[in-house]
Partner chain sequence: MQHTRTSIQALRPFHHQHASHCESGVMSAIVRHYGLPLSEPMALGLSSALSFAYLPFIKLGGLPLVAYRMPPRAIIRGLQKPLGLTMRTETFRTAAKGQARLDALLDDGKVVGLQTSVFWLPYFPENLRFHFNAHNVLAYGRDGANGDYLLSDPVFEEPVRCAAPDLARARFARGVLAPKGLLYYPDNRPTEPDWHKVIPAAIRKTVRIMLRTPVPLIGVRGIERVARAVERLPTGDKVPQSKLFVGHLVRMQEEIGTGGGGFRYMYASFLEEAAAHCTRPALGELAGELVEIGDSWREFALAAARMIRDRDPFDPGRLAGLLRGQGAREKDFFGRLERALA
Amino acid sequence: MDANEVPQEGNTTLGGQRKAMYARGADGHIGIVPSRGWEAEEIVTLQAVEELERLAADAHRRVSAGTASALEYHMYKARMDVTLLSQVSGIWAWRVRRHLRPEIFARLRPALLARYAEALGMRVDQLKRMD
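Using the sequence just given, produce the structure of the chain by itself, in the form predicted on its own.
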(Lines of atoms letter the chains of each structure in order from A and count residues from 1; the text may use other names and numbers.)
(Lines give C-alpha, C1' and ligand atoms only; values in the text may rest on other atoms or scores of the structure.)
Protein backbone atom coordinates (compact mmCIF):
# COMPACT_ATOMS: atom_id res chain seq x y z
CA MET A 1 0.00 0.00 0.00
CA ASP A 2 1.27 3.47 -0.82
CA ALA A 3 1.49 6.10 1.90
CA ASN A 4 -1.23 8.21 0.27
CA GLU A 5 -3.60 5.20 0.32
CA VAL A 6 -3.45 4.62 4.09
CA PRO A 7 -7.05 4.87 5.41
CA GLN A 8 -7.89 8.04 7.30
CA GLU A 9 -11.68 7.56 7.69
CA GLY A 10 -11.56 7.53 11.46
CA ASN A 11 -12.36 4.79 13.94
CA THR A 12 -14.11 5.55 17.23
CA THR A 13 -12.62 2.43 18.85
CA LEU A 14 -9.20 4.08 18.66
CA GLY A 15 -10.44 6.84 20.97
CA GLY A 16 -9.05 9.66 18.86
CA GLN A 17 -5.61 8.06 18.77
CA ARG A 18 -3.74 7.15 15.62
CA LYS A 19 -2.15 3.83 14.82
CA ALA A 20 1.01 3.06 12.92
CA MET A 21 0.76 1.34 9.56
CA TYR A 22 3.50 0.35 7.18
CA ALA A 23 3.25 1.78 3.68
CA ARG A 24 5.49 2.56 0.72
CA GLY A 25 6.57 6.18 0.59
CA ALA A 26 7.22 8.32 -2.50
CA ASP A 27 10.87 7.24 -2.38
CA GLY A 28 9.81 3.57 -2.68
CA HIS A 29 10.91 2.65 0.86
CA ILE A 30 8.58 1.12 3.43
CA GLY A 31 7.95 3.36 6.40
CA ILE A 32 5.50 4.03 9.20
CA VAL A 33 2.48 6.18 8.34
CA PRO A 34 -0.05 7.33 10.97
CA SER A 35 -3.63 6.25 10.33
CA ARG A 36 -6.91 7.23 11.93
CA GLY A 37 -8.32 3.82 10.92
CA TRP A 38 -11.28 2.96 8.75
CA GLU A 39 -14.92 2.01 9.07
CA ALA A 40 -14.51 -1.72 8.31
CA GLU A 41 -11.96 -2.06 11.11
CA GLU A 42 -14.31 -0.30 13.53
CA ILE A 43 -17.23 -2.61 12.66
CA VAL A 44 -15.15 -5.75 13.13
CA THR A 45 -13.69 -4.50 16.43
CA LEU A 46 -17.14 -3.67 17.81
CA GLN A 47 -18.46 -7.09 16.77
CA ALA A 48 -15.57 -8.81 18.52
CA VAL A 49 -16.14 -6.80 21.71
CA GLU A 50 -19.87 -7.61 21.64
CA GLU A 51 -19.09 -11.32 21.26
CA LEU A 52 -16.69 -11.27 24.22
CA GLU A 53 -19.30 -9.44 26.31
CA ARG A 54 -21.85 -12.11 25.37
CA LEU A 55 -19.39 -14.86 26.31
CA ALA A 56 -18.74 -13.13 29.66
CA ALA A 57 -22.49 -12.93 30.36
CA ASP A 58 -22.91 -16.63 29.48
CA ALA A 59 -19.94 -17.52 31.69
CA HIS A 60 -21.45 -15.46 34.53
CA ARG A 61 -24.63 -17.54 34.33
CA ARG A 62 -22.64 -20.79 34.27
CA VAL A 63 -20.54 -19.73 37.26
CA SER A 64 -23.71 -18.85 39.18
CA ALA A 65 -25.10 -22.28 38.28
CA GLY A 66 -21.88 -23.96 39.44
CA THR A 67 -20.92 -25.37 36.04
CA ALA A 68 -17.96 -23.07 35.32
CA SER A 69 -15.19 -21.46 37.34
CA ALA A 70 -14.84 -17.74 37.97
CA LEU A 71 -11.70 -17.93 35.84
CA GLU A 72 -13.82 -18.33 32.70
CA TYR A 73 -15.85 -15.23 33.53
CA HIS A 74 -12.76 -13.12 34.27
CA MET A 75 -11.02 -14.39 31.14
CA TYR A 76 -13.84 -13.18 28.87
CA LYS A 77 -14.35 -10.00 30.90
CA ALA A 78 -10.67 -9.17 30.25
CA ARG A 79 -11.33 -9.72 26.52
CA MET A 80 -9.23 -12.86 26.37
CA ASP A 81 -9.81 -16.38 25.14
CA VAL A 82 -8.10 -19.61 26.22
CA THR A 83 -5.23 -19.15 23.77
CA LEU A 84 -4.48 -15.59 24.83
CA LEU A 85 -4.77 -16.34 28.55
CA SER A 86 -2.44 -19.29 28.03
CA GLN A 87 0.13 -17.09 26.29
CA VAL A 88 -0.07 -14.28 28.84
CA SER A 89 0.04 -16.53 31.90
CA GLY A 90 2.54 -19.05 30.52
CA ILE A 91 0.18 -21.93 31.34
CA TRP A 92 -0.51 -24.59 28.70
CA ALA A 93 -3.85 -24.08 26.92
CA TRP A 94 -5.04 -27.59 27.86
CA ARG A 95 -4.45 -26.72 31.52
CA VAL A 96 -6.31 -23.40 31.17
CA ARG A 97 -9.29 -25.28 29.68
CA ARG A 98 -9.13 -27.75 32.56
CA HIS A 99 -9.07 -24.92 35.12
CA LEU A 100 -12.33 -23.59 33.70
CA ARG A 101 -14.02 -26.49 35.50
CA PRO A 102 -15.14 -25.32 38.97
CA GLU A 103 -14.04 -28.47 40.84
CA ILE A 104 -10.51 -28.19 39.39
CA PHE A 105 -10.28 -24.42 39.87
CA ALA A 106 -11.26 -24.77 43.55
CA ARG A 107 -8.15 -26.95 44.16
CA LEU A 108 -5.55 -24.76 42.40
CA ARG A 109 -2.39 -23.91 44.29
CA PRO A 110 -1.90 -20.27 45.38
CA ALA A 111 1.10 -19.88 43.03
CA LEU A 112 -1.00 -20.88 40.01
CA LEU A 113 -3.84 -18.59 41.08
CA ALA A 114 -1.30 -15.77 41.38
CA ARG A 115 -0.17 -16.35 37.77
CA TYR A 116 -3.74 -16.14 36.54
CA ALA A 117 -4.42 -13.06 38.67
CA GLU A 118 -1.34 -11.29 37.32
CA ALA A 119 -2.25 -12.18 33.72
CA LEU A 120 -5.76 -10.79 34.25
CA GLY A 121 -4.58 -7.70 36.14
CA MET A 122 -6.35 -8.45 39.40
CA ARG A 123 -5.77 -9.78 42.89
CA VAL A 124 -6.20 -13.47 43.74
CA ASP A 125 -9.18 -12.78 46.00
CA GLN A 126 -10.90 -10.98 43.09
CA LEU A 127 -10.12 -13.90 40.79
CA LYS A 128 -11.95 -16.32 43.05
CA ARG A 129 -15.23 -14.40 42.97
CA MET A 130 -17.36 -12.50 40.48
CA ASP A 131 -18.07 -8.82 41.07
Contents of the next structure:
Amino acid sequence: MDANEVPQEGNTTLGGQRKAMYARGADGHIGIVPSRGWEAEEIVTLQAVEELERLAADAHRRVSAGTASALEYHMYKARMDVTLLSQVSGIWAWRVRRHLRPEIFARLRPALLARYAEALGMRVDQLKRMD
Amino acid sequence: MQHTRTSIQALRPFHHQHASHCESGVMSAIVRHYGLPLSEPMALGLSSALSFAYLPFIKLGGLPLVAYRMPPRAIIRGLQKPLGLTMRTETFRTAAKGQARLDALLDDGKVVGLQTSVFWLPYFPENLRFHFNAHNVLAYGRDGANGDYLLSDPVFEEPVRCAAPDLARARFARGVLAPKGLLYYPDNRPTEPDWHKVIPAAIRKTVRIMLRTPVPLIGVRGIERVARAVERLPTGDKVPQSKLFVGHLVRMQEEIGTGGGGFRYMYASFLEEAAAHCTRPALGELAGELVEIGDSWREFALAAARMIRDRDPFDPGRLAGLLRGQGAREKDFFGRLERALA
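Alternate state requested, the form predicted in complex with its partner chain (shown: the form predicted on its own):
The next block holds the full complex; its first chain is the one shown before.
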Protein backbone atom coordinates (compact mmCIF):
# COMPACT_ATOMS: atom_id res chain seq x y z
CA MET A 1 0.00 0.00 0.00
CA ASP A 2 1.28 3.44 -0.90
CA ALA A 3 0.95 6.36 1.49
CA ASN A 4 -1.62 8.08 -0.73
CA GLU A 5 -3.75 4.89 -0.69
CA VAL A 6 -3.99 4.81 3.11
CA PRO A 7 -7.72 5.16 3.76
CA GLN A 8 -8.91 8.48 5.23
CA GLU A 9 -12.59 7.62 5.25
CA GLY A 10 -13.41 8.91 8.72
CA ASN A 11 -14.23 5.64 10.46
CA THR A 12 -16.68 6.68 13.23
CA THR A 13 -15.59 3.90 15.59
CA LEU A 14 -12.18 5.56 16.01
CA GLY A 15 -13.86 8.43 17.86
CA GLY A 16 -11.90 11.07 15.95
CA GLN A 17 -8.55 9.38 16.59
CA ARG A 18 -6.13 8.53 13.83
CA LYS A 19 -4.42 5.15 13.79
CA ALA A 20 -0.90 4.42 12.61
CA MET A 21 -0.66 2.42 9.39
CA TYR A 22 2.46 1.29 7.59
CA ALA A 23 2.68 2.24 3.93
CA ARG A 24 5.23 3.13 1.29
CA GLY A 25 5.89 6.84 1.22
CA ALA A 26 6.89 9.10 -1.66
CA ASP A 27 10.55 8.55 -0.75
CA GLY A 28 10.13 4.82 -1.43
CA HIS A 29 10.44 3.83 2.25
CA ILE A 30 7.82 2.04 4.32
CA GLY A 31 6.81 4.00 7.40
CA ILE A 32 3.93 5.20 9.54
CA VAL A 33 1.07 7.10 7.92
CA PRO A 34 -1.79 8.21 10.21
CA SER A 35 -5.17 7.00 8.98
CA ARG A 36 -8.65 8.40 9.70
CA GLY A 37 -9.97 4.90 9.12
CA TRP A 38 -11.25 2.49 6.56
CA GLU A 39 -14.85 1.61 5.83
CA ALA A 40 -14.15 -2.15 5.84
CA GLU A 41 -12.79 -1.80 9.36
CA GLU A 42 -15.74 0.26 10.50
CA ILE A 43 -18.12 -2.39 9.14
CA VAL A 44 -16.57 -5.23 11.14
CA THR A 45 -16.25 -3.17 14.34
CA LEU A 46 -19.87 -2.03 14.14
CA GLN A 47 -20.90 -5.60 13.38
CA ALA A 48 -19.35 -6.73 16.68
CA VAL A 49 -20.80 -3.79 18.63
CA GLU A 50 -24.27 -4.28 17.11
CA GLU A 51 -24.23 -7.96 18.02
CA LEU A 52 -23.54 -7.06 21.65
CA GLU A 53 -26.26 -4.41 21.55
CA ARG A 54 -28.70 -6.90 20.05
CA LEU A 55 -28.02 -9.34 22.90
CA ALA A 56 -28.57 -6.55 25.44
CA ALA A 57 -31.80 -5.43 23.73
CA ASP A 58 -33.12 -9.03 23.65
CA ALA A 59 -32.31 -9.37 27.34
CA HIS A 60 -34.03 -6.03 28.03
CA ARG A 61 -37.22 -7.39 26.44
CA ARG A 62 -37.04 -10.63 28.43
CA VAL A 63 -36.46 -8.78 31.69
CA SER A 64 -39.44 -6.53 31.02
CA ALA A 65 -41.52 -9.63 30.27
CA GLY A 66 -40.38 -11.16 33.56
CA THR A 67 -38.60 -14.14 31.96
CA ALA A 68 -35.02 -13.04 32.67
CA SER A 69 -33.23 -11.34 35.55
CA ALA A 70 -31.74 -7.85 35.34
CA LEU A 71 -28.35 -9.56 35.67
CA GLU A 72 -28.63 -10.87 32.10
CA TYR A 73 -29.26 -7.38 30.76
CA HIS A 74 -26.34 -5.88 32.68
CA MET A 75 -24.07 -8.74 31.63
CA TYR A 76 -24.62 -8.07 27.92
CA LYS A 77 -24.64 -4.32 28.49
CA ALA A 78 -21.12 -4.71 29.92
CA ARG A 79 -20.16 -6.59 26.72
CA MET A 80 -19.78 -9.86 28.58
CA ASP A 81 -21.27 -13.32 28.25
CA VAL A 82 -21.83 -16.09 30.82
CA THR A 83 -18.27 -17.43 30.41
CA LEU A 84 -16.66 -14.05 30.92
CA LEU A 85 -18.96 -12.98 33.79
CA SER A 86 -18.15 -16.27 35.46
CA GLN A 87 -14.40 -15.69 35.08
CA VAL A 88 -14.59 -12.10 36.24
CA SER A 89 -16.86 -12.71 39.23
CA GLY A 90 -15.33 -16.05 40.19
CA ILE A 91 -18.81 -17.61 40.30
CA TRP A 92 -19.28 -20.96 38.53
CA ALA A 93 -20.85 -20.63 35.07
CA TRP A 94 -23.74 -22.95 35.96
CA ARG A 95 -24.56 -20.71 38.91
CA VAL A 96 -24.36 -17.58 36.75
CA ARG A 97 -26.75 -19.26 34.32
CA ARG A 98 -29.13 -20.02 37.20
CA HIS A 99 -28.95 -16.44 38.39
CA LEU A 100 -30.24 -15.27 35.02
CA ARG A 101 -33.65 -16.66 36.11
CA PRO A 102 -35.62 -13.83 37.71
CA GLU A 103 -37.11 -15.82 40.61
CA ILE A 104 -33.66 -17.04 41.66
CA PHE A 105 -31.95 -13.68 41.16
CA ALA A 106 -34.63 -12.05 43.37
CA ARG A 107 -33.56 -14.24 46.31
CA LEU A 108 -29.79 -13.76 45.96
CA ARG A 109 -27.72 -13.10 49.06
CA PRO A 110 -26.28 -9.57 49.30
CA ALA A 111 -22.74 -11.02 49.20
CA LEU A 112 -23.35 -12.57 45.77
CA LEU A 113 -25.04 -9.43 44.49
CA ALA A 114 -22.00 -7.46 45.61
CA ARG A 115 -19.69 -9.77 43.64
CA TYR A 116 -21.75 -9.33 40.50
CA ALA A 117 -21.88 -5.57 40.99
CA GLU A 118 -18.12 -5.44 41.46
CA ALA A 119 -17.54 -7.58 38.35
CA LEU A 120 -19.79 -5.34 36.25
CA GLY A 121 -18.43 -2.11 37.71
CA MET A 122 -21.73 -0.87 39.21
CA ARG A 123 -23.54 -0.50 42.53
CA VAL A 124 -25.86 -3.21 43.87
CA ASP A 125 -28.96 -1.00 43.57
CA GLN A 126 -28.11 -0.34 39.90
CA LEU A 127 -27.68 -4.07 39.35
CA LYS A 128 -31.20 -4.88 40.56
CA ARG A 129 -32.99 -2.63 38.07
CA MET A 130 -32.61 -1.68 34.43
CA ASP A 131 -31.86 1.89 33.45
CA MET B 1 29.60 4.97 41.76
CA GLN B 2 28.17 1.53 41.15
CA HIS B 3 24.75 1.57 39.61
CA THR B 4 22.20 -0.36 41.59
CA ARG B 5 19.49 -2.31 39.85
CA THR B 6 16.83 0.39 39.97
CA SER B 7 19.03 3.36 39.28
CA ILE B 8 19.30 3.49 35.48
CA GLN B 9 18.08 6.86 34.39
CA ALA B 10 17.08 8.15 31.00
CA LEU B 11 19.07 10.91 29.37
CA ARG B 12 16.07 13.06 28.50
CA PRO B 13 12.38 13.46 29.31
CA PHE B 14 10.02 10.88 27.90
CA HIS B 15 8.96 11.41 24.30
CA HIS B 16 5.68 9.90 23.07
CA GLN B 17 5.62 8.37 19.60
CA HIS B 18 2.58 7.10 17.67
CA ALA B 19 2.68 3.38 16.81
CA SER B 20 0.42 0.75 15.29
CA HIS B 21 0.59 -1.98 17.86
CA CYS B 22 0.62 -1.64 21.63
CA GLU B 23 3.35 -4.09 22.65
CA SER B 24 5.85 -3.22 19.91
CA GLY B 25 5.04 0.46 20.51
CA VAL B 26 5.67 0.27 24.26
CA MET B 27 8.83 -1.80 23.97
CA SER B 28 10.40 0.34 21.26
CA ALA B 29 9.57 3.43 23.36
CA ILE B 30 11.25 1.91 26.44
CA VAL B 31 14.37 0.98 24.47
CA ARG B 32 14.55 4.45 22.88
CA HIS B 33 14.01 6.13 26.24
CA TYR B 34 17.05 4.38 27.64
CA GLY B 35 19.26 5.47 24.80
CA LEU B 36 19.07 3.06 21.84
CA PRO B 37 17.16 4.29 18.77
CA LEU B 38 14.76 1.50 17.82
CA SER B 39 11.77 1.64 15.49
CA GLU B 40 8.49 -0.16 16.13
CA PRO B 41 8.99 -2.49 13.13
CA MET B 42 12.49 -3.35 14.40
CA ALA B 43 10.97 -4.30 17.78
CA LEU B 44 8.47 -6.56 15.99
CA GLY B 45 11.07 -8.15 13.72
CA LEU B 46 13.88 -8.61 16.25
CA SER B 47 11.53 -10.35 18.67
CA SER B 48 10.22 -12.61 15.85
CA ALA B 49 6.68 -11.64 16.77
CA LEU B 50 5.08 -12.02 13.33
CA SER B 51 3.02 -15.18 13.04
CA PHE B 52 -0.38 -16.61 12.34
CA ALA B 53 -2.39 -18.65 14.82
CA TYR B 54 -5.85 -20.16 14.73
CA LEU B 55 -6.85 -21.74 18.04
CA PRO B 56 -10.49 -22.86 17.69
CA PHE B 57 -10.54 -24.33 21.21
CA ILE B 58 -9.88 -20.94 22.85
CA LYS B 59 -13.06 -18.89 22.60
CA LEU B 60 -13.31 -15.16 23.09
CA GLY B 61 -16.93 -14.06 23.20
CA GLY B 62 -17.88 -17.34 21.57
CA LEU B 63 -15.44 -16.89 18.67
CA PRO B 64 -12.15 -18.76 18.18
CA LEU B 65 -8.83 -17.08 18.86
CA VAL B 66 -7.21 -15.82 15.67
CA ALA B 67 -3.95 -13.87 15.78
CA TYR B 68 -1.53 -12.56 13.19
CA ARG B 69 1.32 -12.42 15.70
CA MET B 70 2.91 -14.34 18.57
CA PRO B 71 1.17 -14.40 21.98
CA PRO B 72 1.23 -11.36 24.31
CA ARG B 73 4.58 -10.69 26.03
CA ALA B 74 6.52 -12.24 23.10
CA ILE B 75 7.99 -8.84 22.21
CA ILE B 76 8.83 -7.96 25.83
CA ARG B 77 10.67 -11.27 26.19
CA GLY B 78 12.03 -11.47 22.66
CA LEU B 79 13.97 -8.19 22.73
CA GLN B 80 16.01 -9.15 25.77
CA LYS B 81 18.54 -11.42 24.09
CA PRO B 82 19.34 -9.37 20.96
CA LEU B 83 19.61 -6.08 22.88
CA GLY B 84 21.29 -7.47 25.98
CA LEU B 85 18.33 -6.15 27.92
CA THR B 86 17.03 -7.50 31.21
CA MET B 87 13.34 -6.82 31.71
CA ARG B 88 11.84 -7.03 35.18
CA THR B 89 8.23 -8.13 35.31
CA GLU B 90 6.05 -8.03 38.41
CA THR B 91 2.48 -9.09 39.09
CA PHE B 92 0.46 -8.42 42.23
CA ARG B 93 -2.18 -10.04 44.39
CA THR B 94 -4.02 -6.79 45.12
CA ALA B 95 -4.66 -3.57 43.25
CA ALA B 96 -3.37 -1.55 46.22
CA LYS B 97 0.03 -3.26 46.12
CA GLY B 98 0.17 -2.91 42.35
CA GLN B 99 -0.52 0.80 42.52
CA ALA B 100 1.99 1.39 45.34
CA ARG B 101 4.72 -0.34 43.34
CA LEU B 102 3.89 1.62 40.20
CA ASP B 103 4.07 4.88 42.15
CA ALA B 104 7.42 3.91 43.67
CA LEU B 105 8.88 3.14 40.24
CA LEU B 106 7.56 6.40 38.78
CA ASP B 107 8.98 8.33 41.75
CA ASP B 108 12.27 6.69 40.92
CA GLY B 109 12.10 8.31 37.48
CA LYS B 110 11.36 5.17 35.51
CA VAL B 111 8.96 4.61 32.65
CA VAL B 112 6.88 1.52 33.32
CA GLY B 113 5.05 -0.79 30.89
CA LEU B 114 1.60 -1.93 32.03
CA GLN B 115 -0.75 -4.64 30.84
CA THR B 116 -4.37 -3.47 30.89
CA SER B 117 -7.88 -4.31 29.75
CA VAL B 118 -9.11 -2.03 26.98
CA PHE B 119 -12.66 -2.18 28.33
CA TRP B 120 -11.83 -0.25 31.51
CA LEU B 121 -9.73 2.51 29.93
CA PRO B 122 -12.05 5.55 29.71
CA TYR B 123 -9.96 7.39 27.14
CA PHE B 124 -10.64 4.67 24.56
CA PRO B 125 -13.43 5.32 22.02
CA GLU B 126 -16.62 3.62 23.23
CA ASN B 127 -16.91 1.37 20.16
CA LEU B 128 -13.44 -0.08 20.65
CA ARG B 129 -13.87 -0.98 24.31
CA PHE B 130 -14.04 -4.76 24.26
CA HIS B 131 -12.90 -7.15 26.97
CA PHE B 132 -9.39 -7.57 25.66
CA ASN B 133 -6.97 -7.97 28.54
CA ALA B 134 -3.58 -7.69 26.86
CA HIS B 135 -3.37 -4.03 25.91
CA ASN B 136 0.00 -2.44 26.72
CA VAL B 137 0.52 1.15 27.80
CA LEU B 138 3.49 2.99 29.24
CA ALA B 139 3.22 5.07 32.42
CA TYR B 140 5.73 7.92 32.54
CA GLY B 141 4.46 10.09 35.38
CA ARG B 142 1.67 11.17 37.64
CA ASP B 143 -0.11 14.48 37.87
CA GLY B 144 0.71 15.87 41.30
CA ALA B 145 -2.52 17.88 41.50
CA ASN B 146 -5.24 15.32 40.79
CA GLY B 147 -3.33 12.01 40.87
CA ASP B 148 -4.05 11.13 37.22
CA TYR B 149 -1.51 8.84 35.61
CA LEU B 150 0.29 10.20 32.56
CA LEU B 151 0.23 7.44 29.99
CA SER B 152 1.84 6.95 26.64
CA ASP B 153 -0.61 4.68 24.85
CA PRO B 154 1.28 4.01 21.63
CA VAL B 155 -1.83 3.52 19.52
CA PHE B 156 -2.92 7.11 20.28
CA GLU B 157 -1.40 10.11 18.56
CA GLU B 158 -0.90 12.08 21.77
CA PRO B 159 -0.16 11.06 25.38
CA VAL B 160 -3.29 10.40 27.46
CA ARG B 161 -4.31 10.55 31.12
CA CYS B 162 -6.13 8.06 33.25
CA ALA B 163 -7.61 8.44 36.74
CA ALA B 164 -6.08 6.14 39.35
CA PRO B 165 -9.22 4.04 40.07
CA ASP B 166 -9.80 3.45 36.34
CA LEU B 167 -6.21 2.38 35.76
CA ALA B 168 -6.37 0.05 38.76
CA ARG B 169 -9.52 -1.51 37.34
CA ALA B 170 -7.90 -1.96 33.90
CA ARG B 171 -4.73 -3.46 35.39
CA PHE B 172 -6.59 -5.90 37.57
CA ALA B 173 -9.30 -7.00 35.12
CA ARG B 174 -10.01 -10.71 35.29
CA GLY B 175 -10.73 -13.35 32.64
CA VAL B 176 -8.66 -14.70 29.73
CA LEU B 177 -5.11 -13.24 29.74
CA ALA B 178 -5.79 -11.47 33.05
CA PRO B 179 -2.96 -8.95 33.58
CA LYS B 180 -2.81 -9.39 37.39
CA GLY B 181 -1.38 -5.89 37.51
CA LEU B 182 1.60 -6.83 35.34
CA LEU B 183 4.18 -4.08 35.08
CA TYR B 184 7.59 -4.25 33.42
CA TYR B 185 10.69 -2.08 33.16
CA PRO B 186 14.30 -2.57 32.16
CA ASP B 187 17.01 -3.36 34.66
CA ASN B 188 19.86 -2.14 32.49
CA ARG B 189 20.48 -0.13 29.36
CA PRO B 190 20.00 -1.79 25.97
CA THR B 191 23.17 -2.12 23.91
CA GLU B 192 23.51 -1.80 20.16
CA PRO B 193 23.62 -5.37 18.84
CA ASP B 194 25.68 -6.86 16.05
CA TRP B 195 22.97 -6.43 13.43
CA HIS B 196 24.65 -8.94 11.11
CA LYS B 197 23.99 -11.61 13.73
CA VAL B 198 20.71 -10.72 15.42
CA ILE B 199 18.71 -9.88 12.30
CA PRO B 200 19.27 -13.17 10.42
CA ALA B 201 18.66 -15.12 13.64
CA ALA B 202 15.35 -13.32 14.24
CA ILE B 203 14.21 -13.79 10.63
CA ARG B 204 15.10 -17.50 10.71
CA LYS B 205 12.97 -17.93 13.79
CA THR B 206 9.98 -16.29 12.09
CA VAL B 207 10.47 -18.50 9.02
CA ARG B 208 10.55 -21.54 11.30
CA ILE B 209 7.33 -20.49 13.02
CA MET B 210 5.56 -19.77 9.73
CA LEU B 211 6.65 -22.91 7.88
CA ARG B 212 7.62 -25.59 10.35
CA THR B 213 5.63 -25.33 13.59
CA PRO B 214 4.69 -28.94 14.33
CA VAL B 215 1.08 -27.91 15.06
CA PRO B 216 -1.17 -27.43 12.01
CA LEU B 217 -2.82 -24.38 13.61
CA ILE B 218 0.22 -22.09 13.55
CA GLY B 219 1.88 -20.38 10.61
CA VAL B 220 0.99 -21.12 7.00
CA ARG B 221 -0.85 -24.28 7.97
CA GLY B 222 -2.97 -22.21 10.36
CA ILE B 223 -4.03 -20.01 7.44
CA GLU B 224 -5.01 -23.12 5.50
CA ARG B 225 -6.95 -24.37 8.53
CA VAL B 226 -8.88 -21.11 8.81
CA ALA B 227 -9.65 -21.30 5.08
CA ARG B 228 -11.17 -24.73 5.66
CA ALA B 229 -13.19 -23.44 8.65
CA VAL B 230 -14.53 -20.55 6.55
CA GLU B 231 -15.43 -22.89 3.69
CA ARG B 232 -17.50 -25.01 6.06
CA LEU B 233 -19.42 -22.07 7.57
CA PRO B 234 -23.14 -22.79 7.47
CA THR B 235 -25.38 -20.69 5.22
CA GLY B 236 -29.17 -20.37 5.29
CA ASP B 237 -30.58 -19.23 8.63
CA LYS B 238 -27.12 -19.51 10.25
CA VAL B 239 -25.71 -16.71 8.09
CA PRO B 240 -25.54 -14.06 10.89
CA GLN B 241 -23.41 -16.41 13.01
CA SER B 242 -21.17 -17.22 10.03
CA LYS B 243 -20.75 -13.53 9.28
CA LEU B 244 -19.68 -12.89 12.87
CA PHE B 245 -16.87 -15.41 12.40
CA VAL B 246 -15.71 -13.76 9.18
CA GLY B 247 -15.97 -10.27 10.69
CA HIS B 248 -13.94 -11.47 13.66
CA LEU B 249 -11.13 -12.58 11.31
CA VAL B 250 -11.06 -9.15 9.72
CA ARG B 251 -11.10 -7.38 13.11
CA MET B 252 -8.10 -9.34 14.29
CA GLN B 253 -6.34 -8.51 11.02
CA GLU B 254 -7.10 -4.80 10.70
CA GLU B 255 -8.81 -3.19 13.65
CA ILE B 256 -6.66 -4.63 16.44
CA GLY B 257 -3.62 -2.36 15.92
CA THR B 258 -1.61 -4.26 13.35
CA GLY B 259 -0.52 -1.45 11.03
CA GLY B 260 -2.71 -3.02 8.33
CA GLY B 261 -2.64 -6.41 6.61
CA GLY B 262 -2.22 -8.29 9.90
CA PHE B 263 1.30 -6.95 10.68
CA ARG B 264 2.54 -7.81 7.18
CA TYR B 265 3.22 -4.15 6.29
CA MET B 266 5.04 -3.59 9.57
CA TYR B 267 7.20 -6.64 8.99
CA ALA B 268 7.93 -5.40 5.48
CA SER B 269 9.14 -2.15 7.03
CA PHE B 270 11.36 -4.22 9.33
CA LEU B 271 12.82 -6.12 6.35
CA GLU B 272 13.57 -2.85 4.60
CA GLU B 273 15.37 -1.53 7.67
CA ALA B 274 17.13 -4.88 8.12
CA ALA B 275 18.42 -4.72 4.54
CA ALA B 276 20.18 -1.45 5.34
CA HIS B 277 21.45 -2.51 8.79
CA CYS B 278 23.15 -5.68 7.61
CA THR B 279 23.76 -4.84 3.94
CA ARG B 280 21.57 -7.50 2.44
CA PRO B 281 19.73 -5.82 -0.45
CA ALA B 282 17.76 -9.03 -1.12
CA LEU B 283 15.76 -8.32 2.04
CA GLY B 284 14.69 -4.97 0.60
CA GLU B 285 13.25 -6.65 -2.49
CA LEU B 286 11.44 -9.19 -0.34
CA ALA B 287 10.00 -6.29 1.68
CA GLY B 288 8.30 -5.09 -1.51
CA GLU B 289 6.77 -8.53 -2.03
CA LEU B 290 5.50 -8.64 1.51
CA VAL B 291 3.77 -5.28 0.98
CA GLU B 292 1.89 -6.92 -1.90
CA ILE B 293 0.94 -9.83 0.35
CA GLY B 294 -0.36 -7.24 2.84
CA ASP B 295 -2.38 -5.68 0.03
CA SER B 296 -4.05 -9.01 -0.70
CA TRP B 297 -4.87 -9.46 3.00
CA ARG B 298 -6.66 -6.11 2.71
CA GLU B 299 -8.50 -7.37 -0.39
CA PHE B 300 -9.74 -10.30 1.68
CA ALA B 301 -10.87 -7.85 4.40
CA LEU B 302 -12.73 -5.73 1.87
CA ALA B 303 -14.44 -8.74 0.25
CA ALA B 304 -15.51 -9.97 3.69
CA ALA B 305 -16.81 -6.54 4.79
CA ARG B 306 -18.88 -6.19 1.61
CA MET B 307 -20.48 -9.59 2.24
CA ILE B 308 -21.19 -8.69 5.88
CA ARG B 309 -23.12 -5.59 4.75
CA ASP B 310 -24.86 -7.55 1.95
CA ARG B 311 -23.32 -5.51 -0.83
CA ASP B 312 -22.17 -8.85 -2.21
CA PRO B 313 -23.88 -12.21 -1.60
CA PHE B 314 -22.37 -14.14 1.33
CA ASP B 315 -20.06 -16.66 -0.30
CA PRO B 316 -17.83 -18.56 2.16
CA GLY B 317 -16.27 -20.52 -0.70
CA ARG B 318 -14.91 -17.35 -2.29
CA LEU B 319 -13.49 -16.07 1.03
CA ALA B 320 -11.91 -19.48 1.66
CA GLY B 321 -10.33 -19.27 -1.78
CA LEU B 322 -8.82 -15.88 -0.96
CA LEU B 323 -7.44 -17.24 2.33
CA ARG B 324 -5.96 -20.30 0.59
CA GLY B 325 -4.25 -17.93 -1.83
CA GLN B 326 -2.76 -16.06 1.14
CA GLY B 327 -1.53 -19.32 2.64
CA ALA B 328 0.15 -20.31 -0.64
CA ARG B 329 1.69 -16.83 -1.10
CA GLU B 330 3.12 -16.78 2.41
CA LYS B 331 4.45 -20.32 2.08
CA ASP B 332 6.35 -19.30 -1.04
CA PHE B 333 7.43 -15.98 0.49
CA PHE B 334 8.89 -17.33 3.73
CA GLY B 335 10.64 -20.10 1.83
CA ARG B 336 12.41 -17.51 -0.30
CA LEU B 337 13.08 -15.31 2.73
CA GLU B 338 14.95 -18.24 4.26
CA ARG B 339 16.95 -18.85 1.10
CA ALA B 340 17.84 -15.16 0.92
CA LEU B 341 19.69 -15.55 4.24
CA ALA B 342 21.67 -18.58 3.15
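Remember, it's a predicted structure, so these values are computed and weren't measured experimentally. In this text, rigid core is short for the largest set of C-alphas that superpose within 1.5 Å between two forms. Numbering follows the first chain given and starts at 1.
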**Report entry** Rotation (degrees) of the smaller of two rigid parts between the two forms, from C-alpha fits
**Finding:** 37
